[in-house]
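In the block that follows, a single chain appears as structure tokens, in the form predicted alone.
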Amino acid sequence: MFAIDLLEPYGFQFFRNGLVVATIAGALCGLLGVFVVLRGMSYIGHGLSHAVFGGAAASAVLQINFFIGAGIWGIVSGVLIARVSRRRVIGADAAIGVVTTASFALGLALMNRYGQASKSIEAVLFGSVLGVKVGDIIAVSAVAMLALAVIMLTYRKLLFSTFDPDVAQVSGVRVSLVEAMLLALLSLTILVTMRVIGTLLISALLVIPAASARLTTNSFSRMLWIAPLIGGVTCFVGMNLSYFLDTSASATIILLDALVFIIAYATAGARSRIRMASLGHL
């Protein structure tokens, strides 16, 4: 009776939809998100989510499609924090917060001049992973495909433009065009997963399986993988946890994945000072 019970939700199209494009996009988040955390990108990853809120409003507004509006208004967002950030008058961080704010403010504001625009950009905002559609299940896996095609051919660059782009630079690596290549791959999975998280939570898939993935390990290959496995996993147990709870899927998915971050936190901490401990005897 229980196994039939915990099956119920897979006798639902929707709910199947919804936990295959939600375990895709958890793990393309944790994958993309090694690169956000070590590069100290999280902040990055959180503005362009709600920058590409005004193009998503722009979209439901103008009633075209959402992957054309959003999808060249987070590049255009993109295009500017590199270009402003670069020329080093102020930091990345203020340029970050003047694109990304004002885009997020045109959203809301186009979203209470234009009413009936309002149910679509709510689910942008929190997410509707149960109204997915094939065509979601199709962007996200291709956007996941095309980011594990480029990190496996440009696996080099990549790991040493992270940790020393300076000597990266010196040594031919074209450090900025990397930066814009995970610019880009940041982007189009924000695109393709706001609908599925919600773009006021977006970030926090993007950081927090690679955080907790960088507490179990030093390994930048082992991260890799870790980080996807912590992404998918708790993105289907969440699902699953969201229908019997009868939660919000966004939220108890991020809930889930913080408690992951907490229990590798604390077992860091103890190994930490256990190895203290074990020092001290010697």
Given for the second form:
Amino acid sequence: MFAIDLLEPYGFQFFRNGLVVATIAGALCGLLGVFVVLRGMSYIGHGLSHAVFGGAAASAVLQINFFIGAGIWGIVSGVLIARVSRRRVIGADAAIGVVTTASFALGLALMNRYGQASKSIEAVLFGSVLGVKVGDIIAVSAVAMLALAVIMLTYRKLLFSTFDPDVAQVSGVRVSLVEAMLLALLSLTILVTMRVIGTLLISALLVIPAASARLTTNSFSRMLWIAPLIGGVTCFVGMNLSYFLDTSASATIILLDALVFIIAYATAGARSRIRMASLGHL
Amino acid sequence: MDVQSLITCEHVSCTYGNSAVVEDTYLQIGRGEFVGIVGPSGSGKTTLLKAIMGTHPVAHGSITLQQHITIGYVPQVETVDWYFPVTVEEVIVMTRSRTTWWPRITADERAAVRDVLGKLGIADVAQRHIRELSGGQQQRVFLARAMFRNPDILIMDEPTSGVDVRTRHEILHLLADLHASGLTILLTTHDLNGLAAHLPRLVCFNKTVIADGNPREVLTSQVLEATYGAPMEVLEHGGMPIVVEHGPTRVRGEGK
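Can I have the other form now, the form predicted in complex with the partner chain, not the form predicted alone?
Below is the whole assembly, all chains and molecules, this chain first.
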């Protein structure tokens, strides 16, 4: 009886679609989140998702394809951030702040002005994991496969340029190309996952699983499978929980991620204390 | 460029924004030389190194490197993220990023890492996380990473910064051995007595070359005052120049 109840949501196609796409999206964000966290790029992930919101809003108002509108907007925002920050007069963080908040504000203004498009815009803002279409599953899966392939093939370059970009460049790694590639993957990820978990929560999924993974291991390669595992499992469990608790799917997922982080943080602290205590006996 | 010259800087100027940090600099580094660049903080030493390595743009002039030379670079340890999740072995193998795409460390690479670490006297630290190393071991690991490329020239930025006297001696002896084996070394340092005075060639630098030559010729009160903008006395001990700084006032404690 209990098992039948647990399987109840699986009778709905919309739930099955949402579960598949959320799990893949969680794993994808977890994977890229490793680089976001280790490079101190959390603000870029957060900023880009907000910037793309402007493009998503414009796409909804102009009734053009979401991926084309938001994608072009994301690329333009990325180029603007890179150009402004390269002048060094203001830092990259300030450049991200200016470009992305302006873009986000434009999205909000469009939402206010053209009420008829607001439903679609809200879906981008808060996520609509239960309104997932087959196209979303294909898009998220394709980007996940691409990210996996790129990270496999450029693993050493990514690791070197993340750890020590100056020496990587001296050693012949084209650091700017690696960074551009990573930024492009990040933009693509934000683009295909934003309709699933929403702009406001996407940055959390890019940061929390990777941060939790960092607390559990001192190995970069292990982080690369622990973070996607946490992202994927929390999305899977969060989706199921949200059905039974009747709560927002994206909020439930992020709260679960936060819980995993708290456990990892507490465990890391306890491990550290035990280690210090054992050193004290030496 | 001279056949034996590895690096030739001619009239080199570099800027940060609108301010010049390196001005009209001429410097030539020959194969097999061991050269130290000394100067105050902000004098452009690190920028000059970065310009030589191609990681900082040259505003004016030219830097010519001998064709196909390999540079091994050891950055300041203060710039390293010691909390980054990597082991010593992973740090060293990183330098093969351009030539190998395979993510896993191969048995050959593992043996090569053991070999280079063994030569630097730290063969047992390969599997340790970088944060678990002592100051001397940290410097040696990054030296090992640079040596892993079989470089023609080793460029080091402040190799004795933040290390104790014993570690400084160890590093100096290690560099002397590497130089004796034929390696060209170019480094920057703040350490006039502990490191610079022991080098075969010294360049006093403050935005441009103030003096260039043997430490006994270069370490004079006039040159040091022109370089650092502060009076310094140079004594001699056992045939070595010793630089004595003249503090502005004596700091007096309470009590006696």
